[in-house]
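Here we start with a single chain on its own, the form predicted on its own, put down as structure tokens.
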Amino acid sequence: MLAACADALGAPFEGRPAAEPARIAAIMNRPSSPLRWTDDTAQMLVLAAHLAECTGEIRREALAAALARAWEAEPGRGYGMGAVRVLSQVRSGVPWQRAAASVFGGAGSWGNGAAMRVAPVGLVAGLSLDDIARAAAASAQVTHAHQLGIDGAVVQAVAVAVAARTSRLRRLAADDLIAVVAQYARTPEFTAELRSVPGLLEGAASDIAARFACDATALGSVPAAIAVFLRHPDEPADAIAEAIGLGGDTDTIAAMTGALAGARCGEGAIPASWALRLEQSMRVWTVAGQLSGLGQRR
């Protein structure tokens, strides 16, 4: 849920330079304006129901075909024109590894598209991180063949499973949850921006708008929103107009932020107005409470 706000939040300011911190607090504080989430949410959503479906395991096949089919649904949910090749390629029948092997001249996808539905991957229950990760690759798949799009949604899964699983008692110690999802990047350059998050906690957020591109590629974004998560661990609504306030992919970049303060913080964490404001609201809960009743099912 509070991924989804987050989400619905930052759309209002995709593509622009950083923001004024007014302006942010404006739309995140308006109590009449409506919350539209994005492709992000739409997606996570297909993600959690197939998992709380399959009882906790990705099936390549079925969530290419439920991908497609949402984005058959609601194609003006901002979907980039490289989900939209691949997503309408699955949904004629072309099999989703040719599909998701088709673009950017055979390379495939490195964008966040699949980190920023990977989120209820780090939350299932029951699984070790290596587990997780594994999760998270195959779910990347069927829509990104290049290894950093793959890297993107594995790091931004362990980052959550680490941030649900250590106790609000203690505090989140940067160093040590950059150490752990650090192992699980497969390429030189995300190892090396993860690296990089550390020495940009203590100074200004500018600092992380200038070190990552913030964009909609996964090694510009996912190290974003872990340093501005690490920021402000057990704060949401400061992390998420912080998030926002990076300028570039903002939806993206704060909705996968959101995920990681709403994996610490829980439900309780997400402001009462945002929940009432935002679309959908009750489709969201359901399918979130399918996900955490996994694990008693599991």
Ligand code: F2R
The other form holds:
Amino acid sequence: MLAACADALGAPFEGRPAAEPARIAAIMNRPSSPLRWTDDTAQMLVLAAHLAECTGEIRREALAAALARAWEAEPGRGYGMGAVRVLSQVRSGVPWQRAAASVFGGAGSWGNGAAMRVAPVGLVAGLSLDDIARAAAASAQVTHAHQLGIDGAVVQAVAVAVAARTSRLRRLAADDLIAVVAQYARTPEFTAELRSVPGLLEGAASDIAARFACDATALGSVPAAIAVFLRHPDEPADAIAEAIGLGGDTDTIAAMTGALAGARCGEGAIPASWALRLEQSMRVWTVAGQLSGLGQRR
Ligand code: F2R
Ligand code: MG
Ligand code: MG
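Switching forms now, from the form predicted on its own to the form predicted in complex with ADP-ribosyl-L-arginine (F2R), please provide the structure.
Below: every chain and molecule of the assembly, starting with the one above.
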């Protein structure tokens, strides 16, 4: 839910240079005006519903088909161009393996689309971190064939799981979280970016914007979202405002930051006005409820 609100709050700033804090605060604190979410939440809802239906497992063919149906039903949610090319092929019957491998000159996507939707995997109760990393990779592969795109999803899912599983009564140990998630990245580039995060937690937020591309790539955005979350682990609204303030891929960095904050702080941390303003909020609550009910079913 926090991730969906953050996606919608960040969407008006996507692709632009860093906005003034007052402009971001004005949108966050507006008493009314609907919060319309984008492809980030659309895909997260598909993945959460898939996990609920498959009792916490990823069945790649079915997931690819469900993502493709959601794209076809609402193509105007601001999907990435690689995602459109993959999902349109899947919709017309091309196997996901071939579709995902066909884009960007055969390199596959290293975009952040698999990472932005992956949070529900990290919230499945009863899975080990190794299981979560495997499921996150499987969920990513249906659209993102490049290892950097897959690493983004694995790192974000494990970070969500760690955030959800550490006591809120204790200070979140940033170095420990980074050490754990870095073990799951398979590319040296991702490991290096994650290792730089602890050095960015005390300075200005602009240091994060200077260190990472903050763009639609997994490498340029996932470490930035984790850094912002670790700067404000117990203040979701501050974390989301700071994520939007980085500029660039604001909806997605905010959505990933919001997912981490929601995992740690719980759904009770959502400002009531955001929940009221969010479009299709009942649908989002229902899918979130199905996901948490999954823990009991497993
Ligand atoms: N697409 C957008 N925003 C564009 C504007 C939307 C506008 N507001 C509207 O309403 O139309 N946002 C969404 O896309 C990002 C997630 O991207 P995803 O799903 O990973 O897609 P894609 O296209 O595969 O990757 C994103 C970009 O990364 C670069 N890239 C990826 N792989 C590459 C490779 N192998 N070589 C070179 N570049 C690569 C490209 O620039 C891709 O376009 C989120 O921001 C979501 O909100
Ligand atoms: Mg988006
Ligand atoms: Mg985006």
